[in-house]
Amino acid sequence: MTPPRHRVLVVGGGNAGISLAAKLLRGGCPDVALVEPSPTHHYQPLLSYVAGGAATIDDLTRAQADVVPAGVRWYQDSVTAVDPDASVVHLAGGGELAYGDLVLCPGSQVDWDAVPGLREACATLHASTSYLPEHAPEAWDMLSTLTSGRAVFVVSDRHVPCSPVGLKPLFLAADHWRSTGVLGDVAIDLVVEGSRLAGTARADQELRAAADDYGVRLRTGTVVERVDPAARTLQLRSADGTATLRYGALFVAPPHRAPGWVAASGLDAEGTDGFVDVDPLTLQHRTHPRVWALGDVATVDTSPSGGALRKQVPVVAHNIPAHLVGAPLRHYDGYTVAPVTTSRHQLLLAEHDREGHAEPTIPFPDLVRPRRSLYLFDRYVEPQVYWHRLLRGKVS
């Protein structure tokens, strides 16, 4: 039986997949299909606000059927394998789909196995994360009820989507503890696997200053090797050796990995934990030119973020038809952005290219300096832009 065939098949119904599908339709593509198993769509950036008590799950949740663009065929199923030589995708439900061009944007997944004991710890009342919708409300319950003891915040450097945003719950919680008069009774440790808190030196300096103002003990270049949920301890490793750190509350921005079927289908880049091997400029697969990828699953040599997608979506939407007729392909310059709160009313933007050079959207005012206006925009205006413009393909 011949499988259904679509001109463009998009895998993943998050920000990347929906925005691209809508953009392709607006550009005149007559046949776009989407594979996404979840009946629910989440605006992921608000999860860090949920974990910091500044938003609710209802603020970021919509029915998937309400955001899939009219005219896009939605297959509510999961991908199990891709055969790029036959241009066929295999589905968990047993079906197959054929394609002209395939765009992979299924996102990444929490890699629980990367840190022994982490999954078990997050099943307790004393550890949580904002990187899964089911855990984000628990994170705020944990942080807001802590009035003394040690709170440890961990930010991994292993494929974490927009990893500096993992600092938002720290600063939101620290400001809460200050306003309720218990900050002096809470010892705060920040364990960061990388050398910086954000992608630019200026943003790193601002965030370090904010952390110091709250009395945060900062450990950079430090890896969490394992968690003991019964003893509530972390085993740490750094250039100085190993150490054990006890916690009363543990928040983690955990390591991520690509969906297993990417590597099983031979579409991954060597040494990347299974992420799709694309040209970072054109977002075209290096071996299979009718396969494309963007978002968290793509190897684009820069930190993944929603702001990065705003640059990537137009590139892929242009390059798919351009490649068919031999026209020049557009390039993605590696722009990315991390909006990070420094309190419950201020936020800064760390904008940079893939080389780490600052790439501000506007030259004035200085958006690296924490501002209340930026906080209000990120928390209240940006979600409306997302629902009403980005997911409708209105991005250039």
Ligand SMILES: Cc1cc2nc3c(=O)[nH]c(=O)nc-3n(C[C@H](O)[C@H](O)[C@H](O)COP(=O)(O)OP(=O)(O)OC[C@H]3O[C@@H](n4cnc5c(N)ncnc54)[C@H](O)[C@@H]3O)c2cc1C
Second form
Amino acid sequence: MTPPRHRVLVVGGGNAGISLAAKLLRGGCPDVALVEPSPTHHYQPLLSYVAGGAATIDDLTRAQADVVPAGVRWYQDSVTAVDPDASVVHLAGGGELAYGDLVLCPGSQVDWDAVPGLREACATLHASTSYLPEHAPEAWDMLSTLTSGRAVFVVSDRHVPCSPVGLKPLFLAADHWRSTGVLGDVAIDLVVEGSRLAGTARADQELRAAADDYGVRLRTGTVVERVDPAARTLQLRSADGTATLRYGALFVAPPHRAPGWVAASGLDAEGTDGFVDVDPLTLQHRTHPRVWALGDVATVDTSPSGGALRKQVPVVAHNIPAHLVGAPLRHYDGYTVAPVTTSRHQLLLAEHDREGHAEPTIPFPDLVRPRRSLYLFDRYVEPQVYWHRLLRGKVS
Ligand SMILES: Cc1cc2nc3c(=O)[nH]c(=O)nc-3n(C[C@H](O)[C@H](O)[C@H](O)COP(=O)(O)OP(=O)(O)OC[C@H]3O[C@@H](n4cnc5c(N)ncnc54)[C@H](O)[C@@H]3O)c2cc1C
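Coords for the form predicted together with the ligand, given the form predicted on its own:
Below: every chain and molecule of the assembly, starting with the one above.
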């Protein structure tokens, strides 16, 4: 039987997939279909606030049916493989779909296997993460009830979406401990795999100063090799050697990986760690020109983030029809952003390009300095911009 065929088939109805589908429709594309298994849609940036006790899961959840743009054919299913030579995708439900152009945006997944013991630790009351909706509320239960002992915060640099936001729960919790009078009894350790806390030197400096103000002990360039949930210890490795660290509470921004079917379908390449091998400028697959990727699954040589999608979505929406008629393709400049709280009422923005050069949206005022207005914008205004503009394809 011939599978149903769509002019553009989008895989994944998260931030990237819904925004792109809406943008394509706005541009006049007559036939856009979407494959997305989940009945619910999450605005992920608020998960950090849930883990920091400043938002609830309800604040960030909508029915998927309410965000799929009218006019897009939604298949509630999962892609299990792509055959780019036949222009067909295979679905978990057993069906197949054919496409003219294929856009991959299934995001990335927590890579539990990367750190032995981490999954088991996160199943206890003493360890958690904001990176999964089922864990984020437990993170705040754990952090807010800690009144003494050691809290360890770990931020990996292995494909973590918008990794500096992994620091938000630390600062929200530290400020809570200060205001409840227990900060002096809680030892805070921050273990970071990379060399910086954010993508620019200025933002890194500001965050180090804020951490210092709470008495945080910082280790950069340090990898967690394994977790022992029974002993509540972490095995650390850095250039200085190995160390064991005990924790009373453990918060992690864990390593992520691409869905396995990307590599199994031959859409990765050597050196992409299983992520989709697109040209970071045009977001077009390097060997299959009718395949595109954006968002957390794409190799774009910059830190993945929702903010980056504001620039990527218009590029892909332009390039798909442009490629068909041989018109010039647009380029994504690598812009990305990380909004990081430094307390329960202040936040800074680290905005930069692929090379780590600052790329502020507005030149004045200085958004790298922590501000109350930025906190209010990130916590209360950005979610409205997301639901009412970004997911409706209103980006240019
Ligand atoms: C805790 C947290 C905090 C964050 N904070 C910020 C922030 O403050 N600012 C910022 O700019 N960014 C932030 N981000 C990053 C931002 O949320 C992501 O970069 C963005 O959501 C990526 O969009 P995406 O569509 O690529 O992936 P996702 O939004 O993860 O969506 C992927 C979709 O694909 C679907 N899918 C998966 N597999 C399949 C399959 N096989 N077939 C079909 N569909 C599939 C999933 O169900 C999901 O709906 C944060 C992320 C997290 C997790």
